[in-house]
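Listed next as structure tokens is one chain, alone, in the form predicted alone.
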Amino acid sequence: MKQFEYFSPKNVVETCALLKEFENDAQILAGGTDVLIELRKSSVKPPRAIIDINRLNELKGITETESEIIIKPLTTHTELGSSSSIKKHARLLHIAAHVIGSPQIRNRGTIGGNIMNAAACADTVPPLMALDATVKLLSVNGERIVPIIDFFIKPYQTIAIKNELLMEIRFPKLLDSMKSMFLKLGRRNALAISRLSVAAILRKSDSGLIQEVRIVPGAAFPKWQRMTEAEKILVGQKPSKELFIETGKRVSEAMISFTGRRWSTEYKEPVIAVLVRRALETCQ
């Protein structure tokens, strides 16, 4: 049986002190849907300490200001999916929360865990990046706020250091004129890890021209990123199927330029283009 010390801190201050004490050899336990699976693997060396933060109510909940939504990291995917604030002001995140795993996973898994685990298939990250979210990190040395677009280095690695605790995720509310969509493709219709996904936000002017657009694919690049070059061809244009097809092709080309051609490219190349087109069409 694997040996480790188990801690259940009473507050954030105690949590940060434990993270500092164990430095690179502590593991935060939130929902546990990823951590517990890893701990069961015979090839994985356990950390010296497991720090269970599930009892920290200060890390739970969704609040809103006049202009922003603030999500605490222990908010579950079920809570995201049932939040009227998320549904109204960040529809693409609301949709993403509903297609993560199974009801059991959504009841346990947290948005903080989805972000900090940094798996390429994480369903909440593309919507959060499209929403221009920021994350707040806390340690015994103080706090810092990082745009989520700068947060990820590569799959399973972020810029957070080992003694930092995720405190909140914050993003501006979408304007009423901003339409959004999240589409995901898995190997089956439920309980599926994303093979590819797309988060999209589109805003049209009073004259019907595209005024602003944001496109973030998931599971397509080494790390998540905005498709700025593809977005540029849309701004100032009248929405059309042909325009959205061309945008999808641009995203597909960008993916191949980053990843090169591999065994999965024949499948992914047309699929990501179609997902982008469908997401943009739904945003009209």
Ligand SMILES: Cc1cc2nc3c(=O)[nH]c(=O)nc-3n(C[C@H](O)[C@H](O)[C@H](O)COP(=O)(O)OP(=O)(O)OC[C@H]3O[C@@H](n4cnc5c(N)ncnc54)[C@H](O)[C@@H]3O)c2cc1C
Second form
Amino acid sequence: MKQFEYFSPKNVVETCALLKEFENDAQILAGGTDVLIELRKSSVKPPRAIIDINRLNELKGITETESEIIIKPLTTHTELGSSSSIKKHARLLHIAAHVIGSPQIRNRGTIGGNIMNAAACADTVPPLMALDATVKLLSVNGERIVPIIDFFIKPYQTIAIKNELLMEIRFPKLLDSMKSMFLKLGRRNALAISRLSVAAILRKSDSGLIQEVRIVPGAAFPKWQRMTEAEKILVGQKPSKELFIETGKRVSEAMISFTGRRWSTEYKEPVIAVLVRRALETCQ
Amino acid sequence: MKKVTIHTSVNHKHYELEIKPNLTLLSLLREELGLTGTKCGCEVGECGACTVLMNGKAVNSCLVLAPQIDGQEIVTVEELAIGNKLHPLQESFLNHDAVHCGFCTPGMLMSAKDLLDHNSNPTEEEIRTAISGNLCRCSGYQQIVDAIQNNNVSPLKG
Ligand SMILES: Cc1cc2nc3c(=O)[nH]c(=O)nc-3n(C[C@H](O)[C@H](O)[C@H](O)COP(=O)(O)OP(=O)(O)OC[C@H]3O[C@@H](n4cnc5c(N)ncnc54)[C@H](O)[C@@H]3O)c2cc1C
Ligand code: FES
Ligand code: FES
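Write the structure block of the form predicted together with the named molecule for the protein whose form predicted alone appears above.
Now the complete complex, all chains and molecules, led by this one.
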């Protein structure tokens, strides 16, 4: 492994000062399940300083207010998956946490690392986007809160600057009338074309009509986004298989209009359509 | 490169170590502490051969930076047997023909131990989930699942 200096600051102030000191040459270390793999690649220029944030207790834990869930970035996928608040108020995120990697990866990997690494296949991102989450960032220059929908530029690139620390992730609890689902196909290291996922939230009125719907595919677009065009055809309608099939088609058309037809389209086009249909059918 | 001093417990033994920071927990165990029971396979978190318990939870030691175990408790496969007496889970692996080439076995045992420490009577599905991060090229997994399911030990020692 490359050489670097190792720091494990004890509080946020110290951390921000170190990040400032090393500017673009510092790398934050959380669970390390992405960072250690990077550090071992011979092609990647190593950082001068590794800043391990695991001593920062203020970056741990899940809390809830009357209307919101607040997740601190060092929460592991195991903790996320076993939280009763998440299960009750953000079921799709609960499901996503359970299908990440392996038990060993879930025991170390954190939600903060998942977001900040910004891989196209990051499984917590589509649910968080469907949940209308915001992220809070901190640096010596101060704090800012950004809707997650505006946070990503492209795979592996976010609007965060190198010395910003992710402090928390926050989103409104789903109402009892909002049902949700996360479905994923394929493993991270499987051939890239086989990786696709869908996060969906569906809200029905007492009379059974669809009042609101949010659909966010994962690993399908160059940048994560809500499927607003496809969502529109559902609102005010009675849920039906035909309608969900149609929605799936719209999503796959939207995907193709973005990425163009390429060698993987033949596979992705029907698969994303089916995933969308199934996610909508199984929202609960 | 500046060395880092860490205080840690490995198999219930306390260590104060001065280490280079660019070391994984896996290399620390194998190369510095001579604990070669933990195996080095892919070194990218895929195979599970390097699985150890960190604060009671299964982790890939190839993905933990050695300085990160400061103040933490590590348990490796060496902790299972007492002298020449195998741990009942190890006996069960032998009795069920779950050890072929044996390369995956230490990691499998540690993932199984994490499971059984928290759930003494797991279902087959729970067992398969618990070892889903451990690859075995030889056995086809069924013998391993049987060995874990029919280990007649609870709670586990260690
Ligand atoms: C075998 C294997 C399987 C995997 N499977 C999946 C999968 O199925 N789905 C999936 O989504 N991911 C998967 N991953 C990827 C990885 O485990 C996750 O992305 C994980 O959530 C990363 O979290 P971490 O804490 O380990 O991040 P780290 O590796 O510690 O950090 C990742 C990045 O985030 C930055 N960072 C971390 N925390 C902060 C913070 N608070 N503020 C600012 N920057 C920060 C780091 O500097 C680094 O750039 C897998 C990885 C492996 C090795
Ligand atoms: S060597 Fe660590 S998972 Fe393969
Ligand atoms: S026994 Fe050979 S890899 Fe499992």
